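What follows is a single chain, given as structure tokens, in the form predicted alone.
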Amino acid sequence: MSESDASVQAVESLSLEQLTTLLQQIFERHGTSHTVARVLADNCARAQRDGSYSHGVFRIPGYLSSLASRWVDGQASPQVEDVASGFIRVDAANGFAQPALAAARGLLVEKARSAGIAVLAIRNSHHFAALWPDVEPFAEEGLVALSVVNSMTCVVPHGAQKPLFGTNPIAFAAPRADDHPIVFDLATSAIAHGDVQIAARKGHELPAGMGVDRRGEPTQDPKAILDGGALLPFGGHKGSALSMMVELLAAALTGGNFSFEFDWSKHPGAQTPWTGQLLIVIDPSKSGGNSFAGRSAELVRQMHAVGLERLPGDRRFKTRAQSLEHGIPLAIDELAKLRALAQ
């Protein structure tokens, strides 16, 4: 739901605190812990509060699908193991990625301020959500953040025939003084997967360039997209090189699996994908040098000195301040479809 479209719906606007509530119930009530269903519904709250639409509450239904297919383990308790001075593994367990790294995140950070830098591999998870509320936390508390995850194939190699990566986002957060943290978080293929599908709930065309039908024929139909066609890499050969280190940080180092080597076809309704995430996270007080929230601040001053207008994440921050004044809207029938969700 873009604001345009708010504008001209019925709406009703909730605080984050009733928004979240309201999706900790949907997820308690379709089979979750109330420890996943806590933090799934916190980073979906804030997703839409932030007009990441696509990974709002647009995401509910895909989330309720796989846990009833029985392809995800909602009651999953993730195994934390301290590895190394600066490195920790989890076991998701077959569960949500989000939890997994909301129990490690105490010590991932207390890594981090000890050893100037730790890692987190998180593996056997499914992540379905947005990448830059993981990484957004750490960014606000003086420490600079990376991950990255992949998920199911759909995106065509450069120079390939056929779909092999994910759209395998990548999430970058650091501190700014005295404003928000620069935070990014793209996806690798030319759009993301949830955008796509929004446009095909809409009706709307996309832009050339962003995926093929099934027989390889580029196509601006979204539906195509989605019915056996695949997308493509940003920037061609450059945006696929990204999304194969993607496969091997978030897969190959953290024992997860492949965009390509999990099968669902025995769960029917499963949509999320079955892979494994890394985060870095970095100390900068640790480099010795100038005060690193300073020196962001400073290439940002110098940004807009040369004409830049708007920052990555500028109008997730302008919307989240709206949000904050005056509620979070929902249209109504699909706050209605929610609130039965809840029942």
Second form
2 protein chains.
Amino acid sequence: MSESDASVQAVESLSLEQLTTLLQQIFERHGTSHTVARVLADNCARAQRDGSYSHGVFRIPGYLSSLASRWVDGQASPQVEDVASGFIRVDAANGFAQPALAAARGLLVEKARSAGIAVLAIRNSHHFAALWPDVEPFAEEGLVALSVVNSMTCVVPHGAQKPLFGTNPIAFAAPRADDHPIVFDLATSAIAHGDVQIAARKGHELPAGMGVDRRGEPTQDPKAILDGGALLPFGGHKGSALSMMVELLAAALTGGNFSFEFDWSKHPGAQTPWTGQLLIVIDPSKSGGNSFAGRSAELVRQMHAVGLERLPGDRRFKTRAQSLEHGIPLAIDELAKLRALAQ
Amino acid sequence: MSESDASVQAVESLSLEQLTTLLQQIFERHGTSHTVARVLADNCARAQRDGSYSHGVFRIPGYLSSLASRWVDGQASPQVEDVASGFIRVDAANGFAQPALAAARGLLVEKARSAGIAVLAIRNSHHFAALWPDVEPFAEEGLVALSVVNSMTCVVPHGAQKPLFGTNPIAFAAPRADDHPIVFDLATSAIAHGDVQIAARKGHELPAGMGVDRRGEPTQDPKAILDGGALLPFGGHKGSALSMMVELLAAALTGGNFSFEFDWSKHPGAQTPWTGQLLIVIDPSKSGGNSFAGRSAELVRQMHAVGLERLPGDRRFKTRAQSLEHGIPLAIDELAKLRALAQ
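Having seen the form predicted alone, could you give me the form predicted in complex with another copy of the chain?
Below: every chain and molecule of the assembly, starting with the one above.
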């Protein structure tokens, strides 16, 4: 999957503000509240800015299709419940997960700093975005954040015959002295569903070991995976165990749906999984010893000393710097489609 | 690695109490306090009972060698600090991690039930055991527990040339209605170090992709890995990212050593890594919706419905039931050695 596909055709570059405003107009035009449009546009524009193309403007048609199907409520008002000194739960009221996080974020940071650790349990929510934008801002405030979200049945548990789990990503962010935070966002499937969709659209073959076709046979054809096939977990039984953990934390613990529980058959066009999300935020200043950010910088120094060239997240930070300098490049035809959607 | 190797030779079976008492005598005989001996013996006997042979009595010589080298303090008294409503830190005072956990465990459960989530940050500690015995008891009390511990440099970060990370396991436990809890304990290395040691002792070859020799070349010879070689992370860059997260949580966040930081060269015979351990405990009764334990049972039912035969941990629970019925089988010569050590 090339991350620089946008450069092979005629492009127009937008500033982050311009792209965010355009996307906000699109969301509002298609039935979301002003607040929801602002949060989703910000998330999606940041993904595009950083070269996370599988979760950038590529996702707009899916968002709009789900909104049009009335499967997700673009006007939902998340209900925040302050349950204990370290526990917040949010009923996203069948809306998107990001506005639910935004509604509880201030309280979550306050609790993490006061209690040392806090958990945010979001249920009844739709997460259709990358997960790193949810955790990275905590690290920028000096906090350590871990988040998991379950999605929709498309991954065969290790040792099973049929799919059950979602792609169930795990994202983590930690502050680092004098540099970008350490951030990763990894699907517990062998490949992210968005990357399979992009490969199918471009006609690319996938590496071996990513998925199976509708008969359960290994395949490298992304279309065969999307057409009744399924993904495999990364790393065999270990990745499968972590995917199971994500189901337990993001669904069972939040009160949300498991990846296999929702039925959107009466909402043709629905694409956003109706599940849950868990975030854990820790204040490292409560720990003993040296400064956490200095220590994480030391770890990275030693990783480079043993030959590591690129940290997880480095490519995003590099693309971000280019976007901030030269604008966010969008293919002319893609941009024209987006502008038409905003009318 | 066969888990039933003990059955191919003459064995004597001990009850859990008998084995625990024997191991406790050994630890005390070799310089630990009564309290430390009790905690370590309980942990080690439970691993042997459940067929976790790489962390059962197999580990006794390593414990004793480390104690004899004066690298670890078998008399250490852990210092528990109540830092915030959800944060406890413990200075293990250069002792073992398990007595540090035992000293803080009551307060940790109390905080988790009160705050909804709590974290225990243990530093200046030696963890030489399996990690599942640390988390499973929380699930038996209805709590969800996650723990990470870093160890000693033996894993090459994905994309690097030399080892830096430890085997850095992640263990998770969650209650399940009317059945054993859901428990897993996975090294973020492609194979556990204990399993490499066992394979070397038995002269078995390892599967491909587990490690490299001292020149950094792939090898299936466990002795070549132990003799200046190194392990690989499981699942490529994803497992490597998780191993990095373990370093950050278990060392940077606790105030403990990274896996590459301690120098035991002045303590010949030292084998126990001097690092840190983090535990996060969540009270699922604070979440919305249905009972967590009922929901986790439903997830397992659905996993079986798609063809999964064995959950992570099932083999341990099965071996445990056999051990409870017939006793814990120990090879005659192994038992004789243990009894001699207790004199």
